[in-house]
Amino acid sequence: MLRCFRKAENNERGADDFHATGCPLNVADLRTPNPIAGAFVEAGVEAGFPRNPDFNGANQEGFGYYQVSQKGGSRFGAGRGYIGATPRANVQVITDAQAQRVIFEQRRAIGVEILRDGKTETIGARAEVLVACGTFGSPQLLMVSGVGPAAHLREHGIALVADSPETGCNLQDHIDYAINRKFRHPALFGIDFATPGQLLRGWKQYKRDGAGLLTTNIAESGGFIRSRPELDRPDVQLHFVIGIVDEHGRKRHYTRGYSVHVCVLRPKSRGTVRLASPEMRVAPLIDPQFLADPTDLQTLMDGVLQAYRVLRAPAMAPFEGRAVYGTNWAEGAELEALIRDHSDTIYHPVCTCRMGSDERAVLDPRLRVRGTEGLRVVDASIMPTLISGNTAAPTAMIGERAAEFIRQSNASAARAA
């Protein structure tokens, strides 16, 4: 897969064995690294972890700054990289529309029904239909279209096209617990009387030279660590965030501070996506079943204790602050209660339309939906298991690999004709 990762990347550091230049997705270093995020890196080294300038290089383990999906200090996502402001002549982008179902002629996908401006429209497909609605939307679309667990589809009165028992199963996500600390420091972000001036200065610096506070990705530094020394590779990821993040920012604290996010890289818990209705307009039922496997809780607790080691190191000791919840150095039953009360998703859901060579897999190894023809899924839901890191770049890689499969299929069809 390294070849396909490199096909997606334009890394401003330059090309090497693990990175490429001249490709659609721009990757850059932070324009204005936060000094306390830097102190967190130094504290990780002081705590005995290696320094790592490139988590996506030869080794993952260690502490360092994250590279960012930016160009000139601005966000540079996949849409901007692959489509741009003006789509190519062979791409038509339809916005403010929702896919309602895949249309089948027996088992062959021949189009998609969409809802736009309150009206139902049909878009035909000459070759294939590609589903990329994400880990929650893709299994929902397949199921409302008749591809899914037969008994579940019967419950909703949906005609069966293909019995696919694992569609919507195997949901995996990185569960995350944030160590939130209140600490007043001008380099940190929060809500207080100084915030308007801080934002105004940041805006002026951003407009002047594309640097400063407004170019931060918020989670600037971190590390990949082993929760226990006997492990052979990292099983926990840390993110140092230059502000308090409570309930994904929905719960505000009128002060400054920071948070250290601890997530389990290879969770054993498995969740589900199920239909609440045969209509796509009704959100599906999502149950991640976080901490269903007790191993995940233990790994998360061990990871938090390792993060405490870093926060106690000399470089971070001056910034100890005060815990938003519980005590600063919770352990045992107190830590377990805090994790159960405050841990949540880190937005890396995958695996609900897993690919595989076994007959129960929703997709075959070329991302084709088993039991159908002319239908593929191309998004993070196809992963067989959750990867040990962030999911954005691997999803772009999946798109690159799928494009190769489609070209190969087109070439085979042309030869056959």
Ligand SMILES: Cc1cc2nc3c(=O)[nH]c(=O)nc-3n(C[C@H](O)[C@H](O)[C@H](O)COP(=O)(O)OP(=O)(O)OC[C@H]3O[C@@H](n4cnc5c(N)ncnc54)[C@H](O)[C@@H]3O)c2cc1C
Second form
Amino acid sequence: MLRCFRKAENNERGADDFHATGCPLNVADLRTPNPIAGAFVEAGVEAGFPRNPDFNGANQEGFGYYQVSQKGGSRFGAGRGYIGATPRANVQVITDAQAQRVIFEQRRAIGVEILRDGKTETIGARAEVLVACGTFGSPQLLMVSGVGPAAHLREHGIALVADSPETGCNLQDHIDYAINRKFRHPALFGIDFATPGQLLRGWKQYKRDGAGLLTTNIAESGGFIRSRPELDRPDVQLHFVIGIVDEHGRKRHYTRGYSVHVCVLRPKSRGTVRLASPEMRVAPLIDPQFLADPTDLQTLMDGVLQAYRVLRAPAMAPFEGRAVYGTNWAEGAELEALIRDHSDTIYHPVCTCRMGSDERAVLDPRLRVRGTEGLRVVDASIMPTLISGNTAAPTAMIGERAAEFIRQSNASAARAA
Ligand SMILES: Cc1cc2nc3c(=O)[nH]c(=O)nc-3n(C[C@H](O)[C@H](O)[C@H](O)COP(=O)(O)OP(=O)(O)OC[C@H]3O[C@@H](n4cnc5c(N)ncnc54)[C@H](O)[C@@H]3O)c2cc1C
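How about the form predicted in complex with the named molecule, since we already have the form predicted alone?
And the full complex, kicking off with our chain again.
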């Protein structure tokens, strides 16, 4: 897939065998790296891990800074990269609307019903309908439209278009445990009496030269490591975050600190997305089944012990701080309890509309929904298994590959006509 990754990328470092320039998604180095995120990288090297300036290059293993989706110090996501501010004659963007269902004629998708300003509208499709509602939304939209496990759709009184037993199954995500430490340091972020001044200075610097605190991606540095030395490749990823992250930031701590996130790259647990209602407006039932497979817990525990080695290395030792929960170097039963109480997603859910060449796969290898015509899914939900890293760039790559499939289908339809 390297070719399709490169079709998406404009890396400010320049092109090489693994990276490209001149394509829609801008990739940059952090403009103002945080010194403590740097100390974490040094500590990783001191602990015996390789230094790695490019996790997306020849080798994934090691410690370094993450590159970011930014341009000029501002967020630069796929919307800006691919659609941006330039109108295109062949694209009409409708916002503040929710797709309610895919409309079928027999098994052919012929359009989409949307809800906008409280009114239902229909949009017809001459060639294909592409569903890109994400890992939770795409299986939900398929199911409310009649594509899903037959018995589950029956429970909700939805007329069956295609029995697709694995729609909404195979949910995989990177389970993550954050070693949260309270530590007062002016370079770290948190909520205290100095925060307003820090933000004001950050804002001025950002306006002046597009740099400073406000250009941080928060999770600045990290590493890919093997939780046990005998493994042949990294199975754990670390993110060093320059603030305390508790309950996804919902639980506030009125102090400064940092968090070292430890996540399992290839979890074995599998969850589900199911309908709570036949209405798209009602959120689906999401059950990630985290830690259902005991090996995920073991990997997480081993990964935390490796992270402790880094935190104890000379470069990080001066920043030990105080654990937000439990003791600083919790192990064994204490660590297990902490993980069970506090681990959660690091936001990489995928696989609920998996592609595959087997009959049970929701999509065929060209991302077409099995049992239907004129319908594809193009987003992170199509992954057959969770990839061993962050999921945004791979999702852009999926979009690039899908564009090739769609063009090829259009060309063969034109030839046939
Ligand atoms: C807090 C957070 C932080 C993350 N950080 C990183 C990171 O640092 N690096 C990284 O690589 N990845 C990161 N990710 C993961 C990354 O954002 C996702 O993997 C990626 O966005 C998946 O793309 P997608 O197109 O599948 O889904 P999405 O980006 O979720 O897009 C789906 C879109 O469909 C819309 N939608 C859903 N249902 C409907 C409907 N019925 N009608 C109309 N619209 C609908 C949604 O509103 C959404 O805009 C992060 C995710 C989160 C949530």
